[in-house]
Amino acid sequence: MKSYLAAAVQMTSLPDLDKNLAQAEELIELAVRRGAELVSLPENFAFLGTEEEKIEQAGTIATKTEKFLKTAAQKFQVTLVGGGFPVPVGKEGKVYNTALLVGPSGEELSRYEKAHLFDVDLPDGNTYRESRTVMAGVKLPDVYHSEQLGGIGLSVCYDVRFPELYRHLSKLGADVLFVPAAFTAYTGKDHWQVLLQARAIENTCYAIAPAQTGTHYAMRQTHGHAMIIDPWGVILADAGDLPGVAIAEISPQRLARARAQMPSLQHRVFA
């Protein structure tokens, strides 16, 4: 594993697939121009509209989005994380909320289907029932081991509240934990940063969290603050509340130092 720059993209995606993909490409190019070799896009980067619109267009969204990720990775010669985005599930009328890791040659390196679904009634009046249109993934994410970029583990948004998933990735040798998200504005202001820091600290891994920000449609508002956090819990980059990119160095020396200073993973008593 070498030292390199990683980027967490922040977007305000809309119910417009083509416009969103165009914005994503611009932000990938911006990150690459700034030296990033590993670039991540947030949950719902390709489409953020009503559940009905998402299901109606799911087949098109899935096809165009996978093609986009593979084409963009090749075009910019970069490793890309994209997701989640909807991928239809058989004849169930539902989708998997899917995250992909794609290599610079356009090859799929890893795929994860979001396991924890956001079914919550918030005090701000918003109600979320992700399970109404999304099928929960049943497989734990794997870790892709890159000689250059380290061990890469995927998750999606609400997963961040379930530390056992990240401990699983850590036990598989993860160095970098991805949390692409569309975190609600209401919960984000109190929970987003501290949850990401906790996942980074307790697993002595980098946490990279691309995010949605702003108003997308009707009452749907997201928190923003795409960020990169080091294994000691230090925030290395924060994109604020506007579209853009957060970029920081991923350092194997910093990983080794944090793990030596706090060797908690070696002190586990329970599996």
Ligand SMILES: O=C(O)CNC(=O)[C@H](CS)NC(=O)CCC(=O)C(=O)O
The other form holds:
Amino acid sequence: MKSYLAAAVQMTSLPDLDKNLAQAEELIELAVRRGAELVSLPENFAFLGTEEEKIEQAGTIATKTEKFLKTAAQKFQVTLVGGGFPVPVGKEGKVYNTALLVGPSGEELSRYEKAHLFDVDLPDGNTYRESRTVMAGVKLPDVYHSEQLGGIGLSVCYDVRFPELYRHLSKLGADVLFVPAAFTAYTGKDHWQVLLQARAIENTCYAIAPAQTGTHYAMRQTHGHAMIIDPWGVILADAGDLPGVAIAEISPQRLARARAQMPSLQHRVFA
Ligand SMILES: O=C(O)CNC(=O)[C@H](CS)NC(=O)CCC(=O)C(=O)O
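Having seen the form predicted alone, could you now give me the structure of the form predicted together with this ligand?
Below is the whole assembly, all chains and molecules, this chain first.
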């Protein structure tokens, strides 16, 4: 593993696939121009609209988004994390909320289907029933071991509240934990940064969290603050609340130092 720059993109995705993919490409290009070799896009980067619209367009969203990720990775010669985005499954009109890791040759390196679905009623009046349209993934994510970029583990958004998933990834040798998200403004203000720092600290891994920000449609507002956190829990970059990119260095020396100073992974008893 070498030292390199990683980027967490922050977007305001809309119920408009082509517009979103164009915005994503601009932000990937911006990150690459600043030297990023590993660029990540938030949950719902390709489409953020009502569940009805999402299901109607799921086939097109899946095909175009996968092609977009592979083409963009090749065009900019970078490794990309994208997702989740809907991929149709079965006959019930449901989708997997899928995250993909794609290498610079456009090859798929890893795929993860979101396992924890956001079925929550918030005190601000918003009701979320992700399971109405999404089928829960049943497989723990793999770690992709890149000689250059280290061990890379995927997750999606609400997963961040389930530490056992990240423990699984760190046990498999993850160095970088991805949490692409569309966190609600309401929960985000109190929970987002704390949860990400906890996942980074307890696993002595980098946490990279691309995010949605702003108002997408109707009452849907997201928290923003795409960020990169180091294995000691220090926030290295924070995108604030406007579209843009958070960029920071991922360093094997910093990983080694944090793990030497706090060898908690070696002291695990139960998991
Ligand atoms: O809002 C939308 O329409 C888009 N959001 C999403 O698609 C997903 C599933 S509903 N959001 C989350 O998982 C938020 C989790 C979260 O915010 C928390 O854990 O607090």
